[in-house]
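Below sits a lone chain in structure tokens, taken as the form predicted alone.
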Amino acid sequence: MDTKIIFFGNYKGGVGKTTSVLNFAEYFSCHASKNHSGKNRVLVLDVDPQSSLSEILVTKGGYGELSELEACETLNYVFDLCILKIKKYNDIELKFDKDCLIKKYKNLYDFVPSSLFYRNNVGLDTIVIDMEDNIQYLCILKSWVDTIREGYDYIFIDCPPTNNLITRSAFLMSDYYIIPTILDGLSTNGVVHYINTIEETYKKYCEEDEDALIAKHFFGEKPQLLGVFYNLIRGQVNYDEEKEDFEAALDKYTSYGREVILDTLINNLIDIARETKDGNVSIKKKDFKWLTEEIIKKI
């Protein structure tokens, strides 16, 4: 099974990550499988501490409150255990429920939901402060999904703006990300700056550290960057100084350069924007299910 992983992520909030984990869902579960008959089996993982991926799934999902959920539902529930057993109890073999924490989402495709309401508000944030900066703890995230990528074409990982560890555990395991931006100044410095911390991420444990031999034989070759596109574009505003100024510095300053940028461009419409927070792709609109069908032809 030919499972590809792909991350999303970007160090600047406001660029519309949510939205287009949510839209990239629907679209990549509705696209033909190019590994067997019928559609692509989708599963989106939330390691965002904010949970707002997970907030829409589980309430426009039919599953109640976010808050309602209960601990083993969560991704929460998987980091937690696993940090006690690395710490004190390294012989217990751990297994999940899989069919407790996978939900599915409009009979589209699959997620398993993180909350910042697990066991007395405690958020992802607050797990990765009990990690350590070794492999064992990075591994957790992979080690699990291991366990249920071979029913999947496409996992997706909604990452936070931050760069903890959970965050690097997410970059190592994946085959690919992809990067939602808007056209400013302080949004092309955090692209350059999260390329590169990518690849320092992957030099750091795969190549330079002690444990490089078993980290890179257990995570693989380093994630590539399958685009940067621009979203919430105003139609009426003129970014061509914006774009020059951007792909410049993915060629001066990156290993890709301008060649990575996407064609397609997110409008910023209020469609677009109004769905999501209903759990929905834009029926009116088609930016994201152009956008996909561009990315499935890299990939």
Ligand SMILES: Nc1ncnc2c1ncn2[C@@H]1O[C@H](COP(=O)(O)OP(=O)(O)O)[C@@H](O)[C@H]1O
Given for the second form:
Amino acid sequence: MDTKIIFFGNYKGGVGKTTSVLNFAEYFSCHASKNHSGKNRVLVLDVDPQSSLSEILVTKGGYGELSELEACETLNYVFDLCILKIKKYNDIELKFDKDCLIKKYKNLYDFVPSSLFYRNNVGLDTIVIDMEDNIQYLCILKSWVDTIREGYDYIFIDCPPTNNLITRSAFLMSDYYIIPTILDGLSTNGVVHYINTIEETYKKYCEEDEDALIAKHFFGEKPQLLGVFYNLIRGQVNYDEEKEDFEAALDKYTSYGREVILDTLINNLIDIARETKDGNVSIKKKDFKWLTEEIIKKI
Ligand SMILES: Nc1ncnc2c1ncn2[C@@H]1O[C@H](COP(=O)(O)OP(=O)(O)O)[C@@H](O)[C@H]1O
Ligand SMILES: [Mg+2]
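For comparison with the form predicted alone, would you give the structure of this protein in the form predicted in complex with the named molecule?
Now the complete complex, all chains and molecules, led by this one.
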């Protein structure tokens, strides 16, 4: 089974990472699979400590409130126990109950929530403090994902706008990454910086670190940038100048160049915002559907 893991990132908040993951998860899951005769089987992981995607999927998926989940139903639990194992109990074998962790979203796709409310408000931002900057900790997420990845065509990861050990570990295990951005000078400069920083992550752990040999063996090849796309485009605005500046910067300062920009634009549409909050894709506006088609062709 050829599972593709796709990481959605940008150090800027509010550019549409969470919105994209929710929309792509549904559109990909309605699309014919390249691996088998059925539709794509999609799994969504939320590693953002704000857990906003989890909140939508848990409540709209009919699982009650995020605060009502049992500890063992969250990604926090996997990290928490694996960290304890590394620190204190290396001989104990951990087996996580799939049925408890993995939830179905409306018969469309699966997800594993993270929670702000885990064990009296121990979010992933608190858990990450106990992680150390070495391969053992960076392997936690992938080691667990490897036990459940079979059976999925795609795994999407929603990330926070920060560079912590959890996001780094999510990046390292990915096959591809996608960057949503807004078209203004500050945000697009941020994208160039983001690409270079995130690519450095792979270089640091899988090429330069003293344990690089094992890291590369474990994580595989460097994640490929599948594309950058423009989100929150307003119809009446002329973006020519911002576009040219950004594209020139991509050519000059990144190894990918302007070809990495996806053709499909996502407009700023109130219907997308409203439907995303309710856990749905927009029936009226198909921007994310067209973008899904474009991305699937590139994989
Ligand atoms: N294409 C869009 N049209 C309208 N609103 C959008 C669109 N994309 C994102 N938004 C809104 O922008 C805000 C930030 O989006 P979000 O996906 O949470 O960004 P991020 O995850 O990068 O922080 C949310 O309120 C969301 O509803
Ligand atoms: Mg988000």
